[in-house]
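Below you'll find only one chain, the form predicted alone, shown as structure tokens.
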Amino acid sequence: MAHEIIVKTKILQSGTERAVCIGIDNGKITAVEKHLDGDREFDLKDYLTLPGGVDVHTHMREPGSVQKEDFYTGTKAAAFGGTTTILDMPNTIPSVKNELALRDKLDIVKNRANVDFGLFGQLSDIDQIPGMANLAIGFKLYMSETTGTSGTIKTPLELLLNSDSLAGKVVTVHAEDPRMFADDVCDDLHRHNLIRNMKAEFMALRRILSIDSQVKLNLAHLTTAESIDQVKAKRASFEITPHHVLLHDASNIGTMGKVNPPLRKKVISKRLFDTLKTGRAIIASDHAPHTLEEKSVEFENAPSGLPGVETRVPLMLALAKKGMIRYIHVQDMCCTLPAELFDMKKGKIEPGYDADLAFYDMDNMVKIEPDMLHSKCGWTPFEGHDAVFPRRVMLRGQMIIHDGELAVEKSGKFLQ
């Protein structure tokens, strides 16, 4: 049987390195063998193929701001970054509060998208959750302030997170307790993370993971390696970003660095690099741009967030050809567990599933700088650090960036 297209490669089986062809047709993955034959092949013996990355916390702030990034753009960034599969977090302007939202927000988005992409809704009034529910991918909490929503939630949260309408889904939650914040001027990385400090991400912790519901409880960007373990002895999922990983408080960027929940100190942030060597996590960016003159103020007035979705895989690929992670928990933590948590046939280089495909050259390691990203941002927290980018990325079948250049546009699906 010949199949429509075959790529010849090198992908991880078993956590090894094997030669094989990716039998593809009609856009999905029909056959993973030693030898086939295609109407078209592509020769990429010499790279290594991962599946397309899935990140599920991006903000790529359209409608409402898209002088800091528009969809086309997040969307072609994360596409140059080995990402197939976009999921883009509410706190929009408007927010994605009710169904009217979320539906405007798709109709400006959904032929823009350089990727395939899913959107969340905002948990805040329990009589909202059914109109949005068909159409919103998750849903997320956030339980304190942070940029673009007030955290206000007019429903109380035992009955919010046991709507009959949220059973079985993902509900994203942004865990800070604002009461256990400290009152101080926060000018500088050290005193933001002693504002927003770790007492806070384990209080609001513990009063969700205190709550029994049927959602699919997913806790985003933790910042401690106690907050892991506490997640873990509930069986949650969660989120680590690369920033929180490999950037701290004593870190030499100052309003680049300024993230909600806040970067830590270098040891605790070592402390959560251990997880990553488990390959148990979900790596996603929390990507949150901002431009260059809206952090070029004082400290306290900058808004919190920094852009990733270009750099998340890279940067983890980079780690693993240092020995510092395996390449096999790359792929699980940037593609396969993500694609997992949202019922996804993505995520894996198997038969049914879609054939979204990057392709890296991995002795081709190179310093990150920002006039080599894609995000309209135009500044990279990652500067000067290590990463391996895509050669090339395919989506469902389609070669969607070549040798530099993004091929095929706006060629991506909306998910639900």
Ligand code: NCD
The other form holds:
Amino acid sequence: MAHEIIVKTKILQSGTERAVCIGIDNGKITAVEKHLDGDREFDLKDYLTLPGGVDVHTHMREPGSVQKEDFYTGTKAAAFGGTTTILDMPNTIPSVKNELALRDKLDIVKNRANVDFGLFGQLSDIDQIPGMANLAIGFKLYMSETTGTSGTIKTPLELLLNSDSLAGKVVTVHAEDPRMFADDVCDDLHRHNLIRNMKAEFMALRRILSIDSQVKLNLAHLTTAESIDQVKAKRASFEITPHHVLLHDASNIGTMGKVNPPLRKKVISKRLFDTLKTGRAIIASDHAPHTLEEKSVEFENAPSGLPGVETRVPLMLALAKKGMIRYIHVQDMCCTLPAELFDMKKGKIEPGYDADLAFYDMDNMVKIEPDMLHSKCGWTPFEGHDAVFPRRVMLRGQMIIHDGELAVEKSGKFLQ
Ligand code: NCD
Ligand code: ZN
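Having looked at the form predicted alone, could you now put up the form predicted in complex with this ligand?
All chains and molecules follow, beginning with the one already shown.
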């Protein structure tokens, strides 16, 4: 039987590169074999093909802060970075703490996404959870205030996490205990790290991991190897960001590196990097763009957050190309594990999975420049870092990135 589409390319199978044909029908992968017939054929034999990336932690800023980013630009940036699924955090304006806000947000963004997307609800008031539970792909819990999150938690944590409507759902936790924060002048990256210190992370983790519940706990943006040990002991999942492994508090990037939780010392970031060699983390960007204007103020007054949805997979692939981490781990950490956590049929090149694919020419390593990127914010803390961007990107069987252009717009689908 001829498939609608076949792609001849190289993929990673059990850790090694293999030349295969991927058969695609109705937007799904239907076969992966040595030889296949198809009505339409893409010859991409020279490219290394990964599943489309799944970024489970982004802030696309719509509604409320579209001067920083909007759903169209943020998801376009994702696509250009080989990411075909993003999950959007609830600290938009108004924040998504009830069903009405969630429905309104969905109405605003649903026809403008260039990649598939899901929306988080924010945990605050237990009575609001049932109304959000069907639409939200997961829930976010902020244990401290951070950019755009005020009046954070109304119901005691134990009760909140034991809401019947949360059973089996992913709860992603921003774990910083504000009682540990030092009271000091925050005038550079080094001080920001001392103020929102590692102890704040350890204490918040200890507290959240001590609560019994039926939720799937996922700890966002862990910054130290010790934090990971703490979380692994409780069999929870966790995210690591590219910035916490590649940047540190002495990186000379000023307010561009101001982010919560903060960039740590170089030695801490190196040890965090080493944990990637086991391939067990979820790599998420925490894409949190602010405008250059908003960042161009005194350090203390600058908002926390930095962009990263477009550079997440390309940075990791460059590290793999240089032999610092394994390709198969990049695939696991950027695609497979995040999709599995949220029960998506994505993140693998196997029959039954969505035909979301990103095609990379691994000989085309470049240095990141802001003007290559597509986020509305127009800057990156990773300027000068090596990266491998995809040549083409397919979303459910449609080539959405082709010849350096967004070839198909707004074909992203809502995931719930
Ligand atoms: C995020 C933002 O700007 O929305 N900022 C950040 O520093 N990470 C909020 C957050 O996730 O803490
Ligand atoms: Zn975030």
